[in-house]
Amino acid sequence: MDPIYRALAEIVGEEYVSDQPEELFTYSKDLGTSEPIQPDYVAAPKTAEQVSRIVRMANQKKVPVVPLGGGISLAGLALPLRGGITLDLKRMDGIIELNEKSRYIVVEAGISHGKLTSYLHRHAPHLMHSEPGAPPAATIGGNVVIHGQGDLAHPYGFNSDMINGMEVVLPTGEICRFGSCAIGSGWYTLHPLPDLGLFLGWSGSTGILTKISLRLFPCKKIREMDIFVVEDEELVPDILYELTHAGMAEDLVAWSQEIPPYGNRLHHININITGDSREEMEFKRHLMFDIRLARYIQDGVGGIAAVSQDIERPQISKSADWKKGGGFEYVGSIMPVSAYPECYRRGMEISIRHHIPYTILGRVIGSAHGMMFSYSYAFNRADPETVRQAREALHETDHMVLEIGGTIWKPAVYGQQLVMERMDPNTLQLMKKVKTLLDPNNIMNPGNWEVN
């Protein structure tokens, strides 16, 4: 019997693992243009512990281990490149401590943020954490560590930028807990401690998230999205900046997409806004539609295009799929807010040059700090050449992202090549040095962040 599966069928449970091929063959891919890379085995894990003694294992012998959450980041960041084990971590899904004073929860990685919403909802219905518009199968885990975005983004910056603690299983197989967990205190602050953000935009490739403190944030009774809509790209970022200078919005997405028509070449500004009362949401809309946006309504150039109350949050990952054949992948990409107009040109040139109608979207982070703009590109999983059409525009999004000046957002294989090049050389050793230092024998999801 393969000793291997033998090991992992003693840690797990025999029911927890597989090596079977029809099992294997659904981890082999994910849901865009990626060639499916099959693993050796799967394991699925409940506990820190099960999770430490595989990576021990799999160290001794020299096997790659792939951490998986929901699996649905789109760009192959969970496929196994070098084969060996991926470790499904869905069974780690418990919810440890909510504390509602402190506003904050504690849970476990492979949690999803749709079961964290529905617990919220019943036990907390105050409070929420930052949803990253992403279908709801998408794990804690796996969002923060791509430093991922969220409907919170614009008051509170990324969702990696929402955690007060974290447990880790090392490369190695020790567990170490980070933040003020971390000497008994409770689970409330990674401050004032020394900084060791070694995991977070790592891809899993220098340790595996197994427990989160997350920070909660209060939940208002009225919701209301508005949409600001103007023709001119140009216009958009004084626009943001009006609206991020109100500070009354909860979230702020700018869109423009050539499916439905009457998206097409025009910009779109969804406006999210909360409040307790009647009065609190008049006030809000008052302050940014009759001050701060109030001359672009005056000029004819912009106006309110739509107001939906008692809406659900956002999942504008659903407005993607328009061809209906059940794929699309997206660059996503780290802008200022000012590059907008760039953005939305730039983006549409290459859509057109592949054949695919365009989809550009921005979501603004932090009070107009930074915008992750996504640019997306539909294909038919059952046809081939859109699929091949679809990776090719990535692939030219990926050098035009970097050629206007912005970041590469959760970058594929390729992506990371490219930022790697233009990276500066003593921040590329270290980034060497750190990853030999924690994961000596290159076991941890290897093929990303790959220092040469």
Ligand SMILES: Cc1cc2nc3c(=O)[nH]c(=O)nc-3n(C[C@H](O)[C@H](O)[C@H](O)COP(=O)(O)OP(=O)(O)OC[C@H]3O[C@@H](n4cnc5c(N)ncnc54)[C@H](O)[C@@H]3O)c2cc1C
Second form
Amino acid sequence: MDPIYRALAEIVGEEYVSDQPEELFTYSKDLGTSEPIQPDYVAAPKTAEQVSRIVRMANQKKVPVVPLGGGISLAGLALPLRGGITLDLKRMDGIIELNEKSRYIVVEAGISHGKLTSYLHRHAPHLMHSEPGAPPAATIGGNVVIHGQGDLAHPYGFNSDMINGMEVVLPTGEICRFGSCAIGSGWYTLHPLPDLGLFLGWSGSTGILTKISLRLFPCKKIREMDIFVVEDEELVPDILYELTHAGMAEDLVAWSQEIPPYGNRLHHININITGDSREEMEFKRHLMFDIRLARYIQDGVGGIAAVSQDIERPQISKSADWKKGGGFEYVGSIMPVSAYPECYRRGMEISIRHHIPYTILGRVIGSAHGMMFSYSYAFNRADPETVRQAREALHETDHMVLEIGGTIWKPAVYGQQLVMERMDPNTLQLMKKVKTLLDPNNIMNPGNWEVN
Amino acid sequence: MSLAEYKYQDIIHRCFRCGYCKFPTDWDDVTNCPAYARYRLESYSTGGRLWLIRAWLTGEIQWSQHLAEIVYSCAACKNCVEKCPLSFHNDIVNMIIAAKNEMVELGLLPAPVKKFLQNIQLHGNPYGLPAKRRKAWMDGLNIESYHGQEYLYYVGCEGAYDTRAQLAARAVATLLLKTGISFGALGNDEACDGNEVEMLGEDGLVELVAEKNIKNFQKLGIKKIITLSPHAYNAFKNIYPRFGGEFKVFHYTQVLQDLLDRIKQDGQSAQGAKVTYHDPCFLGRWNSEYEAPRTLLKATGFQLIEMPRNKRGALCCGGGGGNFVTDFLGGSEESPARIRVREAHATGATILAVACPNCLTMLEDAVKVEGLEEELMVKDIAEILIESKQ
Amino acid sequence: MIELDFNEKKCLACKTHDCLTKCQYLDLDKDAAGMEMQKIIKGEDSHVLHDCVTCYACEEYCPMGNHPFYLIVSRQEALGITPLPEPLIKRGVQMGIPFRGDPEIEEVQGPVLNMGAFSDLTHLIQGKLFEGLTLISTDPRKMFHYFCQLMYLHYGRISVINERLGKIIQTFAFHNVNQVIHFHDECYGAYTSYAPAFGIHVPFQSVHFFEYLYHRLTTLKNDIQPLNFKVAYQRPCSSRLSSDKYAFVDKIFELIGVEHVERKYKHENALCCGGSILGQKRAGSRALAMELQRKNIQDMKQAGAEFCVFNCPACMLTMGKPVAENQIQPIFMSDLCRMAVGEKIT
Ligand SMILES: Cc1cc2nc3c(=O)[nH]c(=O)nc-3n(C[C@H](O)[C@H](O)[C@H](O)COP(=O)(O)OP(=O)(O)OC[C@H]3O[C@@H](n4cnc5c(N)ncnc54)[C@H](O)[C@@H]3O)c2cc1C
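And the form predicted together with this ligand, for comparison with the form predicted on its own?
Whole complex next, starting from this chain.
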């Protein structure tokens, strides 16, 4: 029998390893436009120790290891570019510690956002984590590894800024801890120890996160969404500036899309407002609409389109089926908020060129310190031509994003190359050194962030 | 039929594999798809299964025993139908059944499925037991043969043959006798209802079974049917009309809930004992009956504690889609039935109530394997009603 | 040519100018009201055009059977004095564009219930009250083919209504319907008030939903168990276009044994739910909408209402939640009627 298979079976149990065509097929596919690439093995470990043993074995055999969470990042980031072992981490989904008073929760990295939300809802309803708009099967690990952002991005930043501690299996197999947990204290802070933050933003190519302590935030009783609409894209940064000045919102998302028609050539700004009482809600609305935004309303250039809409958590996304074709992929970019008008115009141009109805969206990060701006392209999975069109549009968007001064978020390999082409050479060399130091045999998700 | 005629050709590619289908209603965990809970590999999730079926249809992958097992590991519990937010969600289980149709057509079946279907064809039950032993469950009970009474009491294969399910079949009969309603049973003339045959994709056999039963029912003048099993309930209610069989069908819990005053028992008082209830998929998600069983349980004086996953979000016992015999989901600590009894145990209940002979046997076996016999008893609601005081 | 049939002479002859003096949102005496109406008729600017909250009520108040509200909206559009900010107008106008293909048209026999743009509320149309009815516009993706367009009265966009209504009527005609019950007051108003006022031909007869419910309930009289609730009714703006049918509210209430509580904002004095005021340009509009809601709910509470009955889904959307938070149960009229005939509502 194949020695790698045998080793894997011995580590995770026969049940949770496969080299059968059915599993290799399943794990060869990303949900987006990426071409399929088959792993040689799939394994689903249960513990950090098992991950560590697999990684050590992989170093001996010089076989790649590709960590996989929900597999929903869309950019082909967990496709085994060089074959090897795909590690499905979703069995590592335990909740280890909830510390209510210190507002953190320690979880295994493969836990889904849906499970965490549900757990908090049940056991600590006054606490929440920042949940991305991704399908709830997305994992906490996969999300922080790619610097995701969620519905608390406006007050608290990137989800990867909300980490209080981590446990990581290094590419050479050692299990390391970072933050206060590393010195045997609770998992309540990542700072102030020497900074070893070498694992986020690397698409899993520098190590496998196995435990994460996540900051939790107040979850208020009443949670509602209001919507403000403008037609002139130039106004969006101003409106967001006003709203972030008020600081009353929990999430701010501006979007525009061709279909359904009511969103076409208009900019909707979704404003999540929360409070423990109606008075608190009204106070917040008063500050935002009657004070900060009053002049836009009275000038007739902006208006309140809806108030008090219920917010569902997890959010349900139907966006994959716009073309009745089961597919879409987006380029995410991190942009200054002031770039919104240009992002919108350029994105729309690309969509028109590729005959895809345009869909753009920007989520405010911090006090309008930045924005995750996405350009989505729907395709029909059964029609390769539309997949090709979408892929081309994505590539064109990657170029455009960099051209107008943005940064690509969770770039696919294509985008990673574009980013690295522009990177300061000293920084690039440091990246290479770090990678070589941590992963001497280049087994960890190779092909990602690879400096040539 | 060739693969090119696959009925859902136009929609099967629309699954995005977002994974909503893995969750229960309250998003409690990714383990509400029984096959995915058991195997935890994407290929066994509904999305994975749909993508594999499509790959088989397009020739990207070839049929294999393993592929067939993945397809047949679907318990047809409809959790995915419940959770998928896309407009084609109602067809998800149908898409999987349609793939089974193809496999049947091509004769490419896993051995246990083949055996299951053969047994039904030859013996009228999936166990391959002789048809003349079908009436064994009635021994010693004063049940009339059906001869024009108001209701037919239909027990189905599990109730008729499985020794544990027989007790449930008898308990229901005892209660029905107590209500004084007029009913009869078919004894050895009863034959498989065909629900699982449909779920296993053997269309031709479904037709045969249904038409035979319909003819028999019509000949006997049967208009109203009470079933022990939600599976039979589903077959009579939702499959038979396709073949011209229109009957008024009731699950026994639906009949009893209106006749509670007639079945007053003076068994033991519940004294605050706790019971939890496991929704069978073919009563719950397939037919939206969540209340009748609960109404009965509440009448027993037991304290009903819900498991976190209940009603539309209930975890299937893993017995559906023929799996109570074919057993593609068994053999592991993470078999759905074992997960479910652990969940039931965690509520602090001492009784796990069921309303389906299929769930009854699946869960009782799981209790044994988990070593929980001392702490948790699996009982049919009818058994609980008989033993308790109302 | 689609044109409003507004009779100036009637207006000149009017002794009361109730249209504006009764307005709950403007403060005008008879003389001032007459003067402002004259300006409006002549096509001149008037503060009324700016201050109108578009509650439709003047259409009902007018004792001469004229159409003051349609005139006001026409003038708002002509003079570019729109009540809402431009982006909201654009959004609203685009909202009504059908974009998911044409509906499947089947010829229908017998009475038809038109869901209009509320196809997602067909779950309300259940049980014996609705047996034998054929529903049309039941597919949310196609519902804008049945959208009566009167919403644009709030938007200062008579032109959009006039441009589109003919096509909508045509869709009904394709079904070959002769009698249509309209789920929403607004659709009923479109075909029985607006269309005649603008000389638009409607080739079918319209039945008000409440009139239908009332008659249906009378045939099911034996099934009715008096509910004995105290209820308030949230009268929608579009009910002002069919004042003659408003009486069915109380007739239904009487039949099903509920008490329509006496309160300040009842009948003619009904308050707007605030939904259309909320987004208006005029300074303080949002606060006004909140204040109206507060006053309205307070009034219901003081009158001891246990239920607040709605017909308009938009009113339900804006007021349902705050009503419930004030321990008054929001309920659709149809559901209330279903309860009365012993049906369980979900
Ligand atoms: C409709 C839709 C909406 C979305 N909206 C958002 C949004 O609002 N915000 C947002 O942030 N994202 C969003 N996403 C993107 C993405 O789904 C999420 O970021 C998601 O959290 C990624 O997690 P995952 O578990 O699916 O990661 P995967 O796709 O499994 O993995 C992502 C990367 O991380 C690596 N990886 C995974 N787990 C680990 C680990 N434990 N250790 C080391 N490396 C690991 C993988 O190798 C891969 O490179 C959206 C996606 C979709 C389809």
